[in-house]
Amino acid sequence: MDSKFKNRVREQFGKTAQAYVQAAHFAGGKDLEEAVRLLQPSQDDNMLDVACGGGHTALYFAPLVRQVVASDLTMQMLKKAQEHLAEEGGFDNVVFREADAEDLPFPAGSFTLLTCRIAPHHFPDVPRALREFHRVLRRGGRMAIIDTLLPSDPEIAEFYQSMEQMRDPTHIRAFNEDEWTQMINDSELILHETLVIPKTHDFQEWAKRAGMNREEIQNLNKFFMDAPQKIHDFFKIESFAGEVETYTDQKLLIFASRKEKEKK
């Protein structure tokens, strides 16, 4: 099953690229600052940005640390993310890897900052992903990852889960707070903080990028529009004349850290 969706993951988002790349939302934001906040880059950083999606998060980052390798499972969005890097300042630090976040392909203590901004929704197996994280970072290494926040309610959670769907098959599922600590925990990275972010989104230029057809967007509308009134408030879904314009969801910043090695 892995190798299929993975092929769909690389179709999905290769003719999705230009799209995420010219998403100005994923320039910045709180959820990014916060990173930086906790991460406290510095000069003798060598960090991985793993599913680095249109090099958003690889080009905030870049001037703050020694190097930046931007890595994505999609040719098409490396190459559509390095050309954006191009045009928007030529950073000679960061260099591009194609790269499985299940399989990542480095040697075991390779870097010291991790980074891993809205994707682990689109992973397969995420504890793989996370045993991987660890073992990529070096003892002491920090890691930040943002995805969309599960909402605790089970209807609420039901909706976000068929919404994204609807919008994007290769999403697989998001997760709340508890069962992100569980995974960081078993995965032996220590836990420091957790950060909650709402996100404001765009219907049209959200449900667009992810290369919704008029029809597909029209039931999407259909869906947000119909949804009970507790949906309505938790999204903060604001619409006009029977169209959906905004909606606001939760995303969940995590910052942890491999372990420190032992002294004797």
The other form holds:
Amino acid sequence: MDSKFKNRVREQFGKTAQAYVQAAHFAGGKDLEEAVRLLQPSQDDNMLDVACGGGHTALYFAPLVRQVVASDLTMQMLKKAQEHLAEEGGFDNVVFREADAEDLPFPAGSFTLLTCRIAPHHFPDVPRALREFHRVLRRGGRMAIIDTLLPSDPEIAEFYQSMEQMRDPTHIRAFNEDEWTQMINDSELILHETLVIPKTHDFQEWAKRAGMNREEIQNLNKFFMDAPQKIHDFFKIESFAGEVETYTDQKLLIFASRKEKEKK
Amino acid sequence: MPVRPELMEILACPKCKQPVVLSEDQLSIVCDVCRLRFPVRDDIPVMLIDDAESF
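Could you give the coordinates for the form predicted in complex with the partner chain, as opposed to the form predicted on its own above?
After this comes the whole thing, all chains and molecules, with the earlier chain placed first.
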């Protein structure tokens, strides 16, 4: 990963680590429930959670698997996640590693389960990260990626990219479902199922969590309010007296696996 | 605190992907192939190529 960009990501998530760890928003949710249903974790599973952020996915899966290795690019985030985990009952089967998703520090075939939640839109090279996911998964290993879904309508997609980058400059880009399917196939993973899950955001909380100041939030609010009706309808933007209260975007859950060993 | 030895099995050099070893003082993780030393901060191995020290 480009080291200049990497440092920006570390700065962004270093300053907002506490807010991410505490966000109730990430602690549970339909996406995690669906991931568990599809992945069927068991006590035989050795799991890797890439770009673990506040550690919510690792914590959710910890009682269901043998071990979780949780990796993230940002040390402050890992430390907060580690503290959070200790407060939540201290599972002793979770370990943390500072690592780059595009250069994973694990031997080939180390994991039977891999998750990566709400993170690939920060990766400069998603195909490279997917090749790494393929490498560290054991044959037959299962994987769930959850990320924000880029709308297929170009005008809505452009608004979406702009508003995400106004909020967080380390947002590189989200992908639509066709792009994800192509990237999964190119990385020789087997795509089993995709699910689209709507997610409603409290606008103020969502903006503040990224570390935006008052003026920046006002500008973002204006950007939302000035958007065409089509965009208001798509994101179900709810406002009161000119202030955005909530909007709803979509997450894509991708369930895939690495090929089983071919029988000769 | 040093890294638990059993966890070294699921660590590799992020650059060459070869096995890494604990340093003699058990305070860092070393790749003898790339001649890189990865620090351990607050029990967390920092397995980033750019943050590793060459030796």
